[in-house]
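Shown next as structure tokens: one chain only, the form predicted on its own.
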Amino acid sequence: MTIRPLNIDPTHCFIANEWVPALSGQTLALKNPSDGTTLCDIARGNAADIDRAVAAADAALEGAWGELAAFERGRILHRIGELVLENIDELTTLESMDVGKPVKQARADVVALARYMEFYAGAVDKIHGATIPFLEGYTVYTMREPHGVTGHIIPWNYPMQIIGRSVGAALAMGNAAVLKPAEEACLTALAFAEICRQAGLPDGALNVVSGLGAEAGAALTAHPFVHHISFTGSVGVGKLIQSTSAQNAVPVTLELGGKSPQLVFDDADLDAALPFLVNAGIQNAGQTCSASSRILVQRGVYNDVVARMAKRYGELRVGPAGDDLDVGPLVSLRQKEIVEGFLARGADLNKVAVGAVAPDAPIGGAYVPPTLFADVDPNHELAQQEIFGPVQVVIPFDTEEDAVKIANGTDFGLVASIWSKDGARQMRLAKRLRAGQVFINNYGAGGGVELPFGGVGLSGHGREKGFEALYGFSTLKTVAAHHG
């Protein structure tokens, strides 16, 4: 499969602005989640290919990339954003096929990638140091410098968006990046690399090695010349990466799972809330770390909210990505098995609504109909564990204190939302909810490129997006000059 007009071959890795086969000569089959067929083969990179990529990144830091002024980096990033939009149709098709997203959702991801590049292009020369009052005869100041070679391991659910917020921020700060995309969905990562080359990004500033996590990913996290790791993915793999990186005393940004609640109070505007209550749970077939999989509703409006959500669930349609319905397939048959296992273990719960899979959906596709449960015990597995599928549970509560206890009653802490017209309640709960982001009378804020994103507990640590990401992809140096 040759991707045109970007003209890349996914059986190759991208190292030092060149398309090169994996040194082993091996490839992996990339499956289409809509029908189970093989889309194409991708390179099966391993530790030897990671070595080449890290060496290319290190050379870039010592060469043309490392010599660029900040505003010159910004111009390249801006051009990358322009080329992303110029190739929006192709990138949309690739992401939709590869991940299984409805076309409109994939297109929104392309726009988000361009927006990340625009944001970081404008921010590169606005990260300043500070002067510090000190002893007489001293001038002390701080400055931010790149870590050096940064490693990026991204998941299959939002390849373009996570490239933007991770790789975009790293490049903005002058790091040289080695990217290992998920083996289930890596086509837009490879296409992005070609766009960077066409935009004039110097050799080695970005390198992409596809392959298995246990091979290429493990080699990247353990590499002695990688100076920072950014990982988005599962809790288990995140713990393993942090343990491995600790052997080299390398800092790690972990963006892991979530079990994010929306709290709906009696005084909420239900007409405004309903689209957010449902869409935040079923977008990308629920395969979103910040998906709102728990809906907590005060008893005064509980029955009304359940009825409204059930009606919307009954209208949802599931089918192939190209059909651009409400929900597409899960990324793989393996993910389908995982989600169906959760549903089987929740068979005794009050299932109030199920969406419909299109009758002409291919038999080999990874389809799971969106499912809504009501009256769920907050301690039940479906209310505690990240399902990563189109499944939501609705939980009643009585008082504000109850709502906080239930909302904070999981090991995760990524996103939360408050639906209430009471301004004092909004402020109280925003402080008390255990989450990296809290939204009031909305959820997600349109993607929020500018808004720091990350979690607490098993949702990880470190922050992506906004200026906080730039601080994370840099190290602070203090200079103390004694001049008498």
Ligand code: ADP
Contents of the next structure:
Amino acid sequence: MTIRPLNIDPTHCFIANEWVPALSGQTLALKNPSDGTTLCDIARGNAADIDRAVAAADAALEGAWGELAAFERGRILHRIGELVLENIDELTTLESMDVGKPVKQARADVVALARYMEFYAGAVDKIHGATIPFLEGYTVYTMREPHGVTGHIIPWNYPMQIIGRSVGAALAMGNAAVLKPAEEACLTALAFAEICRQAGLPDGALNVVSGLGAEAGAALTAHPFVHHISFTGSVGVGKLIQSTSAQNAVPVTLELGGKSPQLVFDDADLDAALPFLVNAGIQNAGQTCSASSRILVQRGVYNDVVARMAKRYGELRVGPAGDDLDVGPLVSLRQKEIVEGFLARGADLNKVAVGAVAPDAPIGGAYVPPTLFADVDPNHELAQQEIFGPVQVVIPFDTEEDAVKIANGTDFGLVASIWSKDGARQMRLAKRLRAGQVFINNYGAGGGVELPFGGVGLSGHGREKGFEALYGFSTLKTVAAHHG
Ligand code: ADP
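Taking the form predicted on its own as the starting point, write out the structure of the form predicted in complex with adenosine-5'-diphosphate.
Below: every chain and molecule of the assembly, starting with the one above.
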């Protein structure tokens, strides 16, 4: 397979602006989750390829990339954003096929990737240091500098969006990046690399090595010349990466998902809330870090909300990504098995609605019907663990105090939302909810390129997106000059 019109051979890695096979010559099969067939082979990069990529990044920092002024880096990012949009059809098709995303959702991800490039292109020359009043005879100031070589390990659920928020911010601050995309979905990462090359990104500023987590990913995390790691993925691998990075005392940004609640109070505008309540759970087949998998509803409107959500579930259409229905397949048969395990362990719960998979959906696809449970005990596994599938639980509550207790009662803390017209309650809860982002009378707010994002607890630490990411992808130097 050749990725057209970008003309890329996906069995190659991208190192120093060149397409090269993995040194081992090995490849891995990339599956199409809509029907289980093999889409193409990708390079199985390992420690030797990571070594080459890190060396190329190092050389970029010492060479043309390191010499660019902030506004010049911004111009290149802007051009990358333009080329992303010029290639929107190609990128949409790749992401949709590779991840199993309905076409509309994949297209929105391309636009988000372009928006990240535009945002960071415009922001990069507006990052200032400070002057600090100090002792007589001194001038003290701070300046922001790149970490150096940054390692980016990303998952398969939103490759383009996560590349945008992490690689975009890292390049903006002048780091040189090594990207290890997920073995389940990496075609848009490769396409993005080619776009960067065509946009004039200097050699080695971005390098992409595909391969397995335990090989290429582990080698990148442990590499002594990598100065910052950003990781989005599972809690288990996140903990492993943090402990590996600790060996080199390297800072890490971890975004590990969540069990994000929406709190619906008796005075909520239910017509406004309903689309968000369901969409935030089933978008990308529920394989979203910030998915809202817990819906907490006050008793006065509880039955009404459950009935409305159940009705919507009954209308959901599930089928191949290319058919562009509400829900596509999960990314892999392995993921389907994990989600089915949760559903089996929830067999005794009150299952109020199950969406229908199209009868002609290919047998080999990773389809799981969206499933809604009501009256779920907040301590049940399905209300505590991240499922990463199209499964939501509805939990009743009586008072505001109960709602906060249930909302904060998991190990995660990524996103939360409050549906209520009471302004004082909105402010109280926005403070009390344990989450990196709180939305009031909305959920997700237009993708949130500009909005700092990240979690607390097992959801991880560090902030991506918005200006905040630029601080995370740089380090602060303080200069104290004594001049008498
Ligand atoms: P999931 O279980 O949802 O597939 P993972 O956390 O396993 O999520 O994967 C997310 C990313 O982390 C992928 O790019 C994967 O290759 C990578 N990865 C998996 N294991 C490791 C590891 N031991 N070290 C570094 N990266 C890893």
